[in-house]
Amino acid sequence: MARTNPNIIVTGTPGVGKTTHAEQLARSLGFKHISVNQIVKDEGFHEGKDEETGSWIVDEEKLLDYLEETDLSALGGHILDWHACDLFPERWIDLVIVLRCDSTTLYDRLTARGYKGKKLEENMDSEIMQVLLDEAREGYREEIVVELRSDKVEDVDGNVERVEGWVEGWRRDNPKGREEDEGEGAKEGEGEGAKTLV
């Protein structure tokens, strides 16, 4: 069955802006927000609470497995928001927005969160040195992955915008769809719509 709608994922370190970016791109979008973090929660797909940093331990089969189960690959039209997206195979995703933050902001976010000690280090370290930017590189084709901006509330309003273009340019160069293995592994062919992004 092809999709007629893609799937996003909205990844980038705690802070960043990452569910309030995908709460307004489903609503604009007409497209459903998948919270990574709490169907971890909900579905006890985690051995317990890492004693450091008290980030959950997630068990990725089984969040594969269900998400799987949910054929979000086979109908499009999701919006996947969580910290992390190298384990989602390629063939599910359509575009990869890594939310980036200034490092000064987003301490200040994440502080007032009651992040501290490892926890709020590591964050931190994280996005300095981009991890998950890098970690999308890897794991994905070059032309879906997106690096945004998010320091400011006005940057959620463009952002969803330029998605939003995305969007319908990938919907006019796939009309009839898109099949879940098409492009996988491929480096070129992607439609127009990915680069009104860059």
Contents of the next structure:
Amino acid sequence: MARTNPNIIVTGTPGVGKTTHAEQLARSLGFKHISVNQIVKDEGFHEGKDEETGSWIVDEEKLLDYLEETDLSALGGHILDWHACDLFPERWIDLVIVLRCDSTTLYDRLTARGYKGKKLEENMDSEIMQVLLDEAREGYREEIVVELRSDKVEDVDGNVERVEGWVEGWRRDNPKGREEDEGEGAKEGEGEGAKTLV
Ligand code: DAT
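Structure of the form predicted together with 2'-deoxyadenosine-5'-diphosphate (DAT), given the form predicted alone:
Next comes the full complex, this chain leading.
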């Protein structure tokens, strides 16, 4: 089956604004917001918490099987909101948005959320070292990976407008929809069964 709407990943370090963007995008585009963190918690796709950081240790295999069952790849019109991205097979995905945030701003957002110690430090390092951007570039074709700023409130509206324009273009380019296996050099989800900390 060909999907008639694109699937979009919104990723980035915790606190950059993924949920804020994903909710607004889902509303304005009429797409379904998939909060992967919520699914992990609700469905129990984890193996307890990491002692040092208190983060869930995700069972990626179960998570992927669950998402596969939802048929999101064939349906399209999903916004996948997670702080990791290379888990999702490229044949599911049409656009990968990596949100970036100034480190002082991110520090304030994460401390407001109660992050401290190792958890705060690891996430700050991750943003500074652009870990998610590199992960996205390694996992997906260069032309579908977009880096967007999320420092200020105005950035959200601007980003949403930009993505709306991109979705219109995608529909024009794919008038009959897009088959799962279209596109060259699709890389399969790497690291299946690996462990990710949330
Ligand atoms: P994430 O889902 O990446 O963890 P979030 O959407 O929950 O991030 O946002 C974290 C906090 O920062 C929340 O209080 C909303 C705020 N925020 C997000 N994006 C912002 C932006 N571009 N400008 C100002 N505040 C923002």
